[in-house]
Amino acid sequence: MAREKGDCLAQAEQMTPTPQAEHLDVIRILGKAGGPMGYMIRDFLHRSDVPFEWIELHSEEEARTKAGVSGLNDSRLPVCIFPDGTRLECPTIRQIIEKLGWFHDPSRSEYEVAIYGAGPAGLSAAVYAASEGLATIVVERSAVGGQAGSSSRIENYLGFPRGISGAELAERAREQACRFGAEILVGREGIRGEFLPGKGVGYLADGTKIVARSTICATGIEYRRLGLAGEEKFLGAGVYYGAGASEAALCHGNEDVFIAGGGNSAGQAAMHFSRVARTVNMVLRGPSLKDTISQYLLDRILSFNNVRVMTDSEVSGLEGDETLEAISITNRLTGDCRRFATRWLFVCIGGDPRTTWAAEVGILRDEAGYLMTGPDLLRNHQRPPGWSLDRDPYYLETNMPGVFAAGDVRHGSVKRCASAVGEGAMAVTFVHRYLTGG
């Protein structure tokens, strides 16, 4: 049962989405298989730890009788029915956020710290900043939790010996930050910024302005695409980015799942789908999993009979009409190409940082677009050009005084959940020093 806490998101008991779920106090989503909008809604609700039931429509008659639309190709699908009876037809994520009561404007004209991104780094920064009395606001373009929120299970995070889902960890962190007084704006995207001495202004896509004395950028990375013909067409209709935890309940035991990538997120996805799919096939560009995955995951993957690892290979083609029907996989050593029938391809090949805005305001980035901070800004012991303070940049500070970076978006960061949490907390320490003139 959802309950509101001021500026916080609604708290909800987690429920696994399944077509066989009973009609409890959950959001019901009615749509056809392979619909990209249906996937976007399921993914958002799952990552937001909101209970829902997915009802898949298989015929024109079911579309008419269950969803109240003319047929499976009706533009009003998917239909969302909320516990209070409210019906939204083909809703946007923004409309769902508004219906859940999560959409609001900033309560202050100015904050001491503005945090962009509500993944592990941003949520950690919010907890520590708000708990220490700083007026704190967090801006998140999508769902709280970032990419970690889509993970089916995080098993190497300190204090959770049996593991915890990314969505649950994010929800706990969100509630903790809100208890200390942090404000979290969900479904709001920052598009540009202006940074003056002692004050930064972030402009959101809807025209809202966020004014703050300091800024922490924790925007993470954008999933990297395969770059194949038809990729956009199949997004949410057979091709998914990330671990795809929201989709496991829809995969049947006679299906073959393919995962492109060999990192920990790909490994967790393989373990998750191995419980419901006939086979799970990991497609690696390299010769082995040993160099890219944690040992505990490697041991488990090798112990499962239905998990296969295809080394020195890459996905080279996508086939299908409205939904994905088959993929091609090419061996990078021999050039041999094989075709596999499937309607499930999960892409976990890393990502690129969301830092276009930084280049526009003069914040330094490395060749890959990651934000440069601290010692990495010094060249021959010289401070970066234009640096206006009589001290070196703090460890997580960019070349713009008072603007900090934490987590995956930062040059040289360790791409692990625990590392992001640590950097978020550390960034607040430097924010304090900056605000007090230390």
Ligand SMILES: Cc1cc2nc3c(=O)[nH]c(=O)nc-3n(C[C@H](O)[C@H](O)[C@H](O)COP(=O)(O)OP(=O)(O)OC[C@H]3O[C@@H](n4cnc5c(N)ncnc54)[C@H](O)[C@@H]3O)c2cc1C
Given for the second form:
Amino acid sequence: MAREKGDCLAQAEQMTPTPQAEHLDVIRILGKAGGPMGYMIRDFLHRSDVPFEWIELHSEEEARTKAGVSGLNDSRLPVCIFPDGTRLECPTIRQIIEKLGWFHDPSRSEYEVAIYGAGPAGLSAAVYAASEGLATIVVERSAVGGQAGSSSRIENYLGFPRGISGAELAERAREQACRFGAEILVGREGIRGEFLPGKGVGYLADGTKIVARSTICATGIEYRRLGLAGEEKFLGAGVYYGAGASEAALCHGNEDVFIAGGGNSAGQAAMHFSRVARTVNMVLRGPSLKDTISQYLLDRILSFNNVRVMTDSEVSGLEGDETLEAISITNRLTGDCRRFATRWLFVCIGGDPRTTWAAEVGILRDEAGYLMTGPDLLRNHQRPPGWSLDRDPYYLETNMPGVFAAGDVRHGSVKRCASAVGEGAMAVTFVHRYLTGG
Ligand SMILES: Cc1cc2nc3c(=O)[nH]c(=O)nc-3n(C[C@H](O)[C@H](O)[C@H](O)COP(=O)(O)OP(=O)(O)OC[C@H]3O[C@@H](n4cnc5c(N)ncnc54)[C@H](O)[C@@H]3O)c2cc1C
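Next up, the form predicted together with the ligand in place of the form predicted alone?
Now the full complex is given, and it begins with the chain already shown.
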């Protein structure tokens, strides 16, 4: 592939963007409908803004002739064919990252700032830190862009009056951070940290160690599950978390799509699918969308005559053999339960932070697991227990000096793209103060 996502140092030296036009061809993915691995790959490539073609195999014959496997149940599916002819059979995301040339180890033995998470907050922190000359590394366990990367169109982000797809916004931010010299490791997960004054060590799941003088945690939130039997089995095979930006092209005009949730991400999913599906059915626990969704989205949703809103309702059951075939929806007021045939359920019911690593090292969290920072750490004007410095924690600083939190992972954050970006930038200002001993 022409674009070198992981090789940020090389990009910074060239200082030239690598536009999509340089792709001579696209990655072709051949697989059967409803295969979870096919979905994971499509989702990763879509969020990474890498062009691909999904070729759905409908018969044993097609599996043999098009994909070169023995049949639709061959475990080598899905098959990915790269523009240079390389064939990967049922690849992991890590193998795809490696094939794209994005897999790199840290180039330095120590950084001035290590940022965990490359959603809007982490990418913004990377842009500001690297542009201000700090040796910066970003660790992202999946694709860059975070939740925003899964949005089909962000319409309320400053400067984009006609909206911008989350994947494009993320790709632009990634390129910007790299041009300033930030290193971005994708497909790598931070799992543990050790923090001493002036030195933090982050351990990644693959054993890589990252040493940095300061740390910004921008790991956002993880989608909440419905908690229904069979949910794991249907993940990527009919049940999807988030707005499913990569999937709309596969949905046919005779299909009924269901969306659990009544917030802005559910509203975006509804708008997106209303253009391709026969009906879009929003299933919400509350009595109305009015209190949970932005007015501009509500107006749009109401203007589509194929969008239905099922209030006071929740998804109560999932059915199907290998893939989702039907769901049950229960009315919370009457207890009435109805069954609907569908192969599309998008779950947009918010998320929770994954911050057990923080509790393990004594970083304070609220009851829901969000990281406490700045003024929220003060109780009756008292600094947090164990705080050793002769100043209060900075606004985005945790109770561990030099460890900051930005974006959705932070207690009291606003859960918007723009505020995550703002906090990422702001965190860098405090990093500077911390590093200069202020
Ligand atoms: C479908 C959808 C549509 C949305 N639309 C809008 C909109 O139109 N306007 C708006 O303002 N907001 C919107 N939002 C909300 C907005 O996207 C979030 O508020 C924003 O993305 C938060 O940014 P963040 O960087 O704090 O966290 P996230 O976006 O959650 O990013 C966190 C990143 O950290 C990574 N990560 C997590 N743990 C680790 C780890 N241990 N190691 C390494 N990496 C890790 C994750 O993979 C992720 O990439 C939308 C959200 C969704 C889900």
